[in-house]
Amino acid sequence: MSKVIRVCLVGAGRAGKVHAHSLVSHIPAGELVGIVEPVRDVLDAAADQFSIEARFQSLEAALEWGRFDAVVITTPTFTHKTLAVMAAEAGKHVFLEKPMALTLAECDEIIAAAERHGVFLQIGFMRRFDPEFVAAYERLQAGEIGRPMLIKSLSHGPGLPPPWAWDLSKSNGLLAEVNSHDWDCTRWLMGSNPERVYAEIANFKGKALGIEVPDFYDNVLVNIRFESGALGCISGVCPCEYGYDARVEIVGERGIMQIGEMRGQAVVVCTNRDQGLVTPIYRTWGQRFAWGYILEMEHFIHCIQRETPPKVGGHDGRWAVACVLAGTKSFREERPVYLREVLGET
C-alpha cells in the first residue's frame, strides 16, 4: 500500500480553502495535516473548518515541527519565491499555485532549489487537469481538427481582487493574477512557445472603486503569435459583475473547438415573456473548475508516491510569468514585445 502523503497548507485564503477541500473530502492518498497563516483569526477559522490541529504563524514554525511530506502555497505572488525555496530546502515536496513568482529569476531560483534538493514542483494551472481540457486538448492531438491556426481564450472574474493585487510591483497585475491560466493553456492547446505580444490595457472601474495605485488595470486584450506561425488572442476583465467566465475557442485548417460556456447548469427557466429564458451561470472560479483543482491536488499527491516529477512544473510556469512580463512591457512602450526580450535572448 503507497505511503499516505502527508500536507502543510500555506496560506489560508479562498484558494487555500479549494485546495485544503480536496484534500480532506476527494484524495484519500492525501493528508492535510498543518495550516500555515500569519492572521490569527484567519488561521483559527480554516484549522477548524477542517478540523486541524497543528496551526502555524510562519512557515519557519511548521518547518521545525516538520511533520509532513509537501507544502501547498497559496500566498499572494511576491511571497512565493521565499516561501517555495525555503521548503525545497527543507526537503519538502512544493504546490505553488499562480503566477509562479514575479521575475524570471525568482522562478529560476525556484526551480534551481527544487532540482538541487530533489524535490518535486508543480504549478497550479488547473485547466490542465479540468475534464474538458483535457479532452480538448486529447482530440488536438489526435488532429480532429486539423493544424490549429487561431486561438481565443478569456478570463473574466466576477470580484475585485485583494489590495495587494491592484499593485503591479507586487502582483504583475490582471496579466498574472486572473489570465496565468490563458497564457499556459494556450500555449499548452497550441503546441507552441509565444514568439511576439502586443497588449492594450484599460482602467473603467478602478476610480469608482477607489483604486488609484500607478498602473492599474481592469481590462486587457493581447494579441499573440506564436512560434508555429498560428495566431492568438487573449483577454482578461476583472471586476466584470457578471460571474466567473472562461472559455476558448481553437479554429483549425479542418475545423473549429470551443471549450467551455457561459451557461453554469443544463438548467433553463421561463416565469414570464417579458423576462425570456433564464439559465445559471457560474459565479466563482471555483465553482467552474472544480474537478480541476480536484485532479490537480490529486496528480501531484501521485506524483510524490510513484516518484514521478509532475506534468505540469516550473519550466512552464516560468512560460507563463515571462508572457505576463512581456505583455506588461508592450502595453508600458505601447508597441509589440517578442519574448526573446524579457527572456534575456539574442
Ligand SMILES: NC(=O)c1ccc[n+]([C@@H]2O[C@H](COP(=O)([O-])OP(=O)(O)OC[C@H]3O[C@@H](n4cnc5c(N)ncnc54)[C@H](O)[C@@H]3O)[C@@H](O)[C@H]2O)c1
Contents of the next structure:
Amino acid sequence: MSKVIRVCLVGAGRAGKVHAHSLVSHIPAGELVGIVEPVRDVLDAAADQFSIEARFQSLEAALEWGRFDAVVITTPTFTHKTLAVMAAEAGKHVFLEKPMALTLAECDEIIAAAERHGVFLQIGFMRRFDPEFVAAYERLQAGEIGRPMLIKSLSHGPGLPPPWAWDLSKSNGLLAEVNSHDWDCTRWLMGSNPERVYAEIANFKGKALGIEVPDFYDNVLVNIRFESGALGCISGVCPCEYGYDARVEIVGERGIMQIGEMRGQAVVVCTNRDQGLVTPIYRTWGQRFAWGYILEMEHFIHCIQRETPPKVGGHDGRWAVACVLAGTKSFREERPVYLREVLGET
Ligand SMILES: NC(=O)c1ccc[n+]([C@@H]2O[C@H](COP(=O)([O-])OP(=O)(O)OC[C@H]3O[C@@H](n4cnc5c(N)ncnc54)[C@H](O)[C@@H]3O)[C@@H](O)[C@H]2O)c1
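Go ahead and give the structure of the form predicted together with the ligand, now that the form predicted on its own is out.
Up next: the whole complex, starting with the chain shown before.
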C-alpha cells in the first residue's frame, strides 16, 4: 500500500479552506497534519474546523517541526515566491495556488528551487481537472470540431476578493486574481501559446465600494492572437453580483463547442407566471468547480505517491503570469502587446 502523504496547509483563507475540505473529506491518500496562518484566531478556527493539532504562525516554525511531505500554499500572491522557495528548499513538495507569482523572475526562482531540491510543483489550475473541461479537451484533441479557430472564455465572480487583491502591486489585479484560469485554459484548450494581447479595463463600482487603490478595475476585456493563428477573447467582471459564471466557447473548422452553463442545478421551479421559470445558478467558485478542486488535490497527492510529475506545473504557471503582465502592459500603454515583450525575447 502507498504511503499516506502528510500535508501542511499554508494560509487559512478562502482557498485554504477549500483545499483543507478536499483533503479531509475526499482524499484518503493525503492527510492534513499541520496548518500555518499568522492571524491567531483565523488559525485556531480553521484548525478546529478541520481537527488539526499542529498549528503554526509561520512556515519557518512549521518547517522546524517538519513532520510533513508537502505544502499547499494558499496565501496572497505577493507571498508566493518566498513561501514556495522556502518549502522547496526544505524538501517539501509544493502545491501553489494561482497566480504563481507576481513576476517572471519570481516564477523562475520557484521553478529553479523545486528542480534543485527534487520536489514536485503543481499550480492550482483546477479547471484542468473539472470533468466538463476535461471532456471538452479530450473531444478537441479527438478532432471532433476540427482545428480550433476561435475561443471565448469568461470568468465573472460575484463578490470582491480580499483587500490585498485590489492592489495591483500585491496581486496584479483582476487579470491575475480572476482571469489566471482563462489565460491557462485558453492556452491549454487551443494547444498554442498566445502571441499578442490587447486589453481594455473599466472601473464601474470601485468608488461606490470605497476602493481608493490606484489602478483598481472591475471589468476587463482582452483580445488574443495565438501563435497558431487562432483568435481569442477573455472577459473578467468582479464583482458581478449575479453569481459565479465561468463559460467557454470554441469555434473549430467543423463545429462549435461550449463548456459550462450558468445553471447550478437541473432543477426548474415555477410558482407564479409573473416570476417565470426559476432555476438555481452557481453562487460561488467553490460550488462551480467543486470537483475540479478535489481532483486537482488528489492528482497532486497521487503524483507524490507515484513519483510522477504533476500535469500542471511551473511552466504553465509562468505562462499565465506572462499573459497577465502582457495584458497589464497593454491597458497601461493603450496598445497591443506581444508576449515576447514581457518574456524578454527579441
Ligand atoms: N484556484 C482558485 O479558484 C482560487 C480561488 C480563490 C483564491 N485563489 C488564490 O489563493 C490565494 C489566496 O487567496 P484567498 O482568496 O484565499 O485569500 P485570503 O486573503 O482569503 O486568505 C489568505 C490567507 O493567508 C494568510 N497569510 C498571509 N500571509 C501568510 C504567510 N506568510 N503564511 C501563512 N499564511 C499567510 C492570511 O492571513 C489569510 O488568512 C491567492 O493566490 C488567490 O489567487 C485561488
